[in-house]
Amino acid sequence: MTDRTATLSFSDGSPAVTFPVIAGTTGPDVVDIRTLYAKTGMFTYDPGFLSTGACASQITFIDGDKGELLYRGYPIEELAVHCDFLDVCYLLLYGELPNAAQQKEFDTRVTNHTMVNEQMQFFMRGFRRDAHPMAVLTGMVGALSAFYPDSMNLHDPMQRDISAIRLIGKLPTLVAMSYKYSMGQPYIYPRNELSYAANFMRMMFATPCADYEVNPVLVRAVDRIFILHADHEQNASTSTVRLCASSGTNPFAAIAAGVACLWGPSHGGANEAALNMLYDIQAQGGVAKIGEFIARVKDKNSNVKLMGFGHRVYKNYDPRARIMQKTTHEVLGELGIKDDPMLDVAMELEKIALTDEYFIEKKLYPNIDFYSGITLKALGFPTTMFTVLFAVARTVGWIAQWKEMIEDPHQKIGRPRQLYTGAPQRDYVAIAKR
């Protein structure tokens, strides 16, 4: 709280009203309205929450003219070259940094809760075959909730952390048995020696007849991509789950919830929605093309849309955006993969992003879905699993969002306003008199 106020007055002579400024650690100050309809009897209107604070957290933190995220004060830049995944778990969950006692205690839970409940494969088979990946997830993560009845208790810290920690530890285990099902091979069980991350991808590509090669490179790319992906502030997916949670539901549909969420192509799809881009200018004559496809984009009239640049927040480049462009060269360099037609079309395309005026005037930046696409096709992993890929990096984002909002003291449930324009009350017509 601050002694600034902010006075609101009325052009039609209506009394002004004054509400306190409230500045937070870093970035814009919030004016706080929360008695704006006790003195007014009025709403605010902000369609999308352009200009709006849903809570306070102390967890991640963004400058998108900056172009700067932060996790607990620390740059993403820091922490991507510096730590593990799990680290960064730690750290998102409980607001420091491990020791090496507490790594080492942390990094043994999380692999002791890999295993999901036997009874989980029966509940697998219910899905066709070709179902697409996010919708089993959202259903199985649901369904954790019927396996794990034990750690529902929202006013049990204890139980609170154990159901973190069994979400964190289950999800790459999910995900790996519905890429297994959909291409009716058997699931691989987790190893316990093995790193989150190259646990992770043995689950993925091993098989009975063939286990999968550790390589250090690729499996510290995967660990990169879930460190960059691991929470966004206040973004659709998160705010999903502080209000699917702020009823009261247990962790387990909450994150369900925002795995539904991420679902859409506007937020956890992106990332797919930008290889298919870069796929049909290929299929259309790869460089050469470029020009006019970049002509389409900017033609009012055209359809075309240009995806992988721009973001919501960020008007700057994306800081993720950078730690994944030499990520993307670092795979496809110990790939062996030396002239990638569809990489030739990205960087031309960023070259165009960074120098062409169209795209400086409207801050079109290359993000971090205009390379994580690439890399993770590089990896092996067919388009239909990026989203699902996002959604195991997230999920502690969202159980660190869960778990602040559960412990704040002036947490209550979530109840947006409305401006209703329909039909005014008016009094029911017999149905032989309409």
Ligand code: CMC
The other form holds:
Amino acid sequence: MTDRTATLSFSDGSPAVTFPVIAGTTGPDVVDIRTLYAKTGMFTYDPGFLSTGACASQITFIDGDKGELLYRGYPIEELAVHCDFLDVCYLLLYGELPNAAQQKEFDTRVTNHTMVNEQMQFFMRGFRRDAHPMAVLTGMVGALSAFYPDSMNLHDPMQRDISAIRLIGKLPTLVAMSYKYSMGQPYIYPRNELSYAANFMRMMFATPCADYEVNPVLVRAVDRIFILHADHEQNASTSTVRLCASSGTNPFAAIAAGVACLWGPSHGGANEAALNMLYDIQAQGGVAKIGEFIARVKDKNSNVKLMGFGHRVYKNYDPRARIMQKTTHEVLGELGIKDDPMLDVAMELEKIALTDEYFIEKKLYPNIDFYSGITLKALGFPTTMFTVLFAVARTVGWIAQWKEMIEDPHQKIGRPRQLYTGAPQRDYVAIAKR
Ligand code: CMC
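Mind sharing the form predicted together with ligand CMC? What's above is the form predicted alone.
Every component of the complex follows; first up is the chain already shown.
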């Protein structure tokens, strides 16, 4: 709470009402309008939540103008260099970085939960082999609730914790299973002596005939991709998880809702869409055709967007994109990829967009998805798997936000109101008279 208040006055002479102003640790203050309806009989109207804080949170902070991202106060640039993904999971879930003993214990707990119930294999078989992996993952994550009825009491902190660990441990296994299924290859079981990222890559790329040779540079790149995507405060999928879970549903169902939301091309689906855009430009003539493409992006009637550019919150360079760009070059260097026409298109697009008045004026900078797609392609992941990898990483953010919400004593079911613009009350008309 601050000493400041905000007063709302009305042009029709209705009495003015005053609201407290609450300050966070950092970032914009908020006007606490919870009593607005009781005092005035009015709602606020803010579709897309352009000015609405839906909750108080201590997990992640973004300063979009500065291009700053903090997990529990730590800059993403420092975490990406000094931590591995499981350290970041611990930080997001419990608020502090682990000490050596906590790190060991946490890593062991997660790796002990990497296996999924064998029945999941039969469930997987119900899907078409060419199903999009996000469709498969949405179903598989929701289905976990059928396997762990012992950990679904939301009011028991131990059960909440075990659900969190299960979800973090099992997501890579489910994702790799969906890939193997699509390829018609046998599933590769997890190996708990490997790191989280190395185990995932092995489950993806090993076969019973040839094991996966762990390359530390490539594993580090995947681990970093996971760190960069781990949480991003109240984005669309996280808000979906919070709203879904606010009804008291189980965490597996709530995270499945998050996966479904993430799939959209304005959110997590942008990495796949960005790479498809690069493919299209390349197919149409590559770098020489970029000018035409940019002209279409700027044409209001074309509905074409430069995928991997722009962000609701970042109005400066996305700090994750900066780190990702470096990782992209590390991966390409390690793999000896020098002349990738797709990369040429990407670099040229970025150059033009960063100097073009349209993008400068609208503050449209590359976001993480612009580079993550190129990196994942080089690492051998098929385009349809990109958003699924995002889901693996974001699972910890969703769960940390879910735990925070459930542990908040003031938590209520989320129930937005509306501005009704439909027909006023009218009488039923019999079918013959319509
Ligand atoms: N290409 C061309 N124009 C754009 C783009 C773009 N990528 N993004 C925004 N604009 C324009 C938009 O047309 C609008 O113009 P005007 O003011 O003339 O109507 C203006 O910039 C403001 O855009 P907006 O759509 O009102 O902004 P938003 O905050 O609602 O949308 C966004 C943010 C991320 C959905 C949008 O920038 C976008 O669709 N970008 C491409 C998809 C993408 O890369 N998404 C990944 C986001 S980062 C990963 C994640 O967190 O999920």
